[in-house]
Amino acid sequence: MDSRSSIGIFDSGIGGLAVVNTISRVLEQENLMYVADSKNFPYGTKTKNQIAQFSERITRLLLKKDVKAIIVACNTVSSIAMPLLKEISYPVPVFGMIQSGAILAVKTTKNKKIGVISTPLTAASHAYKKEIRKLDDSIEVFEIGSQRMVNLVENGNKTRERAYELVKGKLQSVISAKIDTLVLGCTHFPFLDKVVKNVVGKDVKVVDPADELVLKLGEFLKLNNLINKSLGINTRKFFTTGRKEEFLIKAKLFLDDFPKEVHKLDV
């Protein structure tokens, strides 16, 4: 692996751009390569076998491009396919969202009541509950899934009133459980961060797994002497399996530094 190699990142759509934003802020010198599998969006309604197949194809594609690390910027894939992806990518490390989110949530909670809002498939897998209980089995975990919230973001809908009503209705059960910490268990949801915080109130800490993930990524790069020290301009390359024009429109809404070019992938 070369320190100048890119960090590969992928998601089913534009949700992973929230992770791109976080990495770009904290590790701004790094080259990034992002793949949106928009053709197969949404992952949250697919079978486990389909998700494994989709994520394996993209992982192998990123490996062919000599990435130095792979970020699975999708909680659904992280809950289902991590052992497979780690096996095929070795020695290139694969970082997922679930473990990072669990670690951050356990660090944050005071009353040991944690809520997780995710896709329906991630919620049904109980991936967050299992990971959190590994760290502290005295913690209560309340999981709920919402495909409508994912779709709202993926469709580029930023209508605050519509988002508020949807989020308020979906989070009532976890708010009633007296949680003090809420995990944004889907990478689409940081784009609804302000709405979510407004709904849950100031007494509930809203945590984004990407914040912990980028710390782990930085530690790995430093430990293995893979920090990019090149003085050249860092690169951001974007790929989609869907329509390029549609991705560009959404990227301008959600990326801090949006791309001027997107490449089409057939995988």
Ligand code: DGL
Contents of the next structure:
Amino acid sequence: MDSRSSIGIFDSGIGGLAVVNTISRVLEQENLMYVADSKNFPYGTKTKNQIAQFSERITRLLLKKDVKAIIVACNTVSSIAMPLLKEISYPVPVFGMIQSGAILAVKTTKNKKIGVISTPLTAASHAYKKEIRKLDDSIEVFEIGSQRMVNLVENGNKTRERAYELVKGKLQSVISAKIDTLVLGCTHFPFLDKVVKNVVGKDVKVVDPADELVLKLGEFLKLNNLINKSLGINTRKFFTTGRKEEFLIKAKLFLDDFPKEVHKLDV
Ligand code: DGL
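Now show me the form predicted in complex with the named molecule; what you just gave was the form predicted alone.
Next comes the full complex, this chain leading.
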């Protein structure tokens, strides 16, 4: 492992491509490797043990491919399985989404009322509430989950009328709670951010944990002398456990700089 090694990123499907977009924008010189576990999508309806098992296998596969850091670009894995992943000692750091989302939300809120929209599993784990309260225990946190919003994005519907109605219905309770900050606590949701912003209105700041995570990742690389200095030859490699054609169609919709090829990975 050296500075030219890749940053490994994984998610249950295409949601983590939003994290790829953010890392590509901020740390553009880095080589990236992305795994979409589309065969096992959605994680939001799986058990804790299943999620831990999938994540552990993907983490090991990424390690074999020479990575210098791993990003668990899935809030459900980060909230449900991260404690189990942390018990295993990996040779590279494994970053989850929750702490970054919590830090960003606490920095953003003024009225100390934060909403978090995620998968139902993440919401039920109260991972965000716990992390936010560690930073400031006077903050009120309202967590809501929607698996239908995840499926809507995964199926490629990001702007349709249906999305607006669905998001509006889901966010009604947090709007009534007078939150001033909403965390997109699922990696699929930044692809619905226009719809979400429309629904919550301009007085609510919508925050994406990836914006904080990328800063943390950049700091880690700098501190450990791992910033890739080979300018101009950065690579993006994509793997899916599902159907390659399907991944490419979706990647065209969701990636700023879409790939021409994707490799099949058996998990
Ligand atoms: N994108 C994932 C997350 O951030 C989970 C979606 C799913 O597979 O249910 O939670």
